[in-house]
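Here's a solo chain for you in C-alpha cells, the form predicted alone.
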Amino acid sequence: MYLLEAKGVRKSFGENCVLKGVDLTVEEGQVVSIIGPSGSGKSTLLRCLTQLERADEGAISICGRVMTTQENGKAVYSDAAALRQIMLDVGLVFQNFQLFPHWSVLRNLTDAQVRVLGRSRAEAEEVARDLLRKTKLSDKEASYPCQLSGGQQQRVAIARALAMSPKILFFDEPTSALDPELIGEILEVIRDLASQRMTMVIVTHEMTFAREISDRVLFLEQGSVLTFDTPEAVFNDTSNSRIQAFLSLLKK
C-alpha cells in the first residue's frame, strides 16, 4: 500500500521553476530518501507535500486521502477538512528544531495532543515520558530548549513529531544544523524508527546514512527526477554521470 503517490508535482517561484513534474511513491514502512545537490528542489518537494507550500500541478495522496487532483493543468486541492486530516497522519522534523522556546521539553510534547487529539493531559504526558525515553531524554523533561545541545533539541523535535502518532514521517535535512559530533546520534534515533517499520521520507546530504537507512533512494536534479530506485542502484550507477559526478564531490 502507499501511504504517498506524488504525480506530476511542479512549482514555481515566479519565474523559477523549481520543480518540474516530480513523481514519488512510498509504500508503508519504507523509508526513502531524497538527495541531490543544493537548490535542486528537495526542500520545496517535501513542503509541498507537507502542505507548508502548495503545489501549482499535480496529484497528492497520503494515507489513502486525496490532498490534490490535476484539474485543467493546476493542482486543486481537497476542501479544509480533508486537508487537516492528512496532516494528523503527518509527521514533520525541521531543521532548526521549532521548538517553543518559553515552554519545557515535557510541554512541548505534551500541548499538541492535548489541544489537537484531545488526549487528557496524564495520558498525553504518558505518551512524552515514554518518548523521552526511547530518545534517551528522560532526564530533560523540565528543562528549556535552551538548556539543550543542537542534538538534544532535535531529539526533543523528533520526539514531539511522533508524540502525534503520525503514519508517515517527513525529515528535512534533521542534521544541517548540527555540530559534526552530534550528527550521530540523530541518525541512530533515526535508524531505531527505521527498525520499527515506521515510514519516513528523509531529504539528507549524508549519503553513507541514506545508503544505509533506505528502501529507495530518489535524486533530484535542477527540479527534476534523475532517478529513484535502491540504494544499490543509484549508488552504483556508474552509467549517469551526473550522479557520480555529485557523489565523487561529496566523498572529497
Second form
Amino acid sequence: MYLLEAKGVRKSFGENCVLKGVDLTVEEGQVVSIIGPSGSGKSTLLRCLTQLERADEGAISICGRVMTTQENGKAVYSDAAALRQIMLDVGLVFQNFQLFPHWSVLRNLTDAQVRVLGRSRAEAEEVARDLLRKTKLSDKEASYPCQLSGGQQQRVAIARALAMSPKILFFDEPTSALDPELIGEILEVIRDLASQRMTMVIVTHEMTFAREISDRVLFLEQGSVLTFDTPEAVFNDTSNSRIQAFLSLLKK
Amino acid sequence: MGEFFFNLINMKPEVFSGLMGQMAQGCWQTAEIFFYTALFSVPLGVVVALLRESALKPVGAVTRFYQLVMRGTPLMLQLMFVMYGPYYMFGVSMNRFFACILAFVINYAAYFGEIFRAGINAIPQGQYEAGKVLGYTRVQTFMYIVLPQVIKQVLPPAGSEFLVLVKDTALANVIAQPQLFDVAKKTSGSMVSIVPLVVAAVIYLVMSAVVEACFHQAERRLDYYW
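Next block, the form predicted in complex with the partner chain, ref. the form predicted alone:
Every chain and every other molecule in the complex is listed next, the one we just looked at coming first.
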C-alpha cells in the first residue's frame, strides 16, 4: 500500500521552474531518500508534499487521502478539512530545528498534543517522556532549546514530530545545520525509527547514510527525477555519468 | 527640620498639604489617562501591525496612511481635533475624558503598530511553518507561538514608548482635561511659586521610574530563552 503517491508535481517561483513533473511513491514502512545537487528542487518537493508550498500541477495522495488532483493542467487541492487531516498524518523535521524557544523541551512536545489532538495533559506528558527516553533526552525535559546543543535540539525536534503520531515523517536535510561530530546522534535516531518500520522521506546530503538506510533513493536534478530505484542500483549505476559525477564530487 | 523645609519653600504647612492633596488628585488623573491609553493602544497596536502586513495591498496602504497622519501631526492638535472637531462639524459635544483617551489611543496605536510590526517580522518564517505542520491553526500559531516571542522582542522599544506616554499625558492640558500638569500650572500661578512645578516634576519622574522598573523586571523574567 502506498502511503504517499505523487504524480507530475510541478512548481515554479515566477519564471523559475523548480519542479518539472516529479513522480514519487512511498510504501508503508519504507524509507525513501531524496538526493541531488543543491538547487535541484529537493526541499521544494518536500515542502510541496508537506503543504508548506502549493504545487502548481500534480496529483498527490497521502495516507489514502487525496491532497490534490490534476485537472486541466492544474493541481486542484482538496477542501480545508481534508488538507488538515492530511497535515495531521504528516510530520516534518526542519533543517534548522524550529523548536519553540519560549517553551521548555517538555512543553515543545506536549503543547500540540493537547491543543491540536485534544489529548489530556497527563497523556501528552506520558507520550513525551517516552519519546525523550528513546531519544536519550530524559534529563532535558525542563531545559529550554537555547540550553541544548544542535544535536540535542534536532532530537527534540524529531521527538516533537513523533509525539503527534504521524503516519509518515519527512526530514528536510536534518543534519545540514549540525557540526560533523553531532551528525551521528541524529542518524542513529533515524536509523532506530527505520528499524521500527516508520515510513520516512529524507532529503539528505549524507550519501553513505542514504545508501545504508534507504529502501529507495530518488535522485533529483534540475527539478526532474534522474532515477528512482534501490540504493544499490542508484549508487552502482556506472552507466549514469551524471550520478557518478555528483557522487565523486561528494567524495572529494 | 520641618520648619526649615517650610521656610525654604516659603510655604505654610497647611498650604503645602493642601497643594499635595491637589497634586495627588492630579497624579491619579494622569495615571488614569496612562492606564486607559496603555490598555487599549497596545492590543490595537497589534491589530495595526497585522493590518499593515495584510496580504491585501489596499488594507496595508490605508493603515500606512493612518500611521502617517498619527505620527506626522502634533498629538496636541489631534487632541483638539477629537475634542472639538465633532462639535464644529456636527454639533456633537464630546465627553472630555473620553475624547482625551480616544485621541491618545489612536495616536499611540500607530506607534505601537510599528513596534509590533518590527517584532513580528523578527520571528523566523520557520516558526509559522513549524506551527502549521504540527496542526496549529493560524490563529493558534500567532497567539501561542509567535506573539509570546514578539512580546520579548518588543519590550525595550515598548518600554521607551510607555515612558514617553507618562509625559505626553501633560498634553491633555490643551483640552482642559484635569491632570497633574494642569494642577501644577494652575497652582504655580495662583501661589506665585515654583514649588508646584518642582513637585510635579518629581511625581512624573517617580511614575516614569515605576514604569521603567516594571519593564526592567519583565525583561529579566523573559531572559530565560534565546
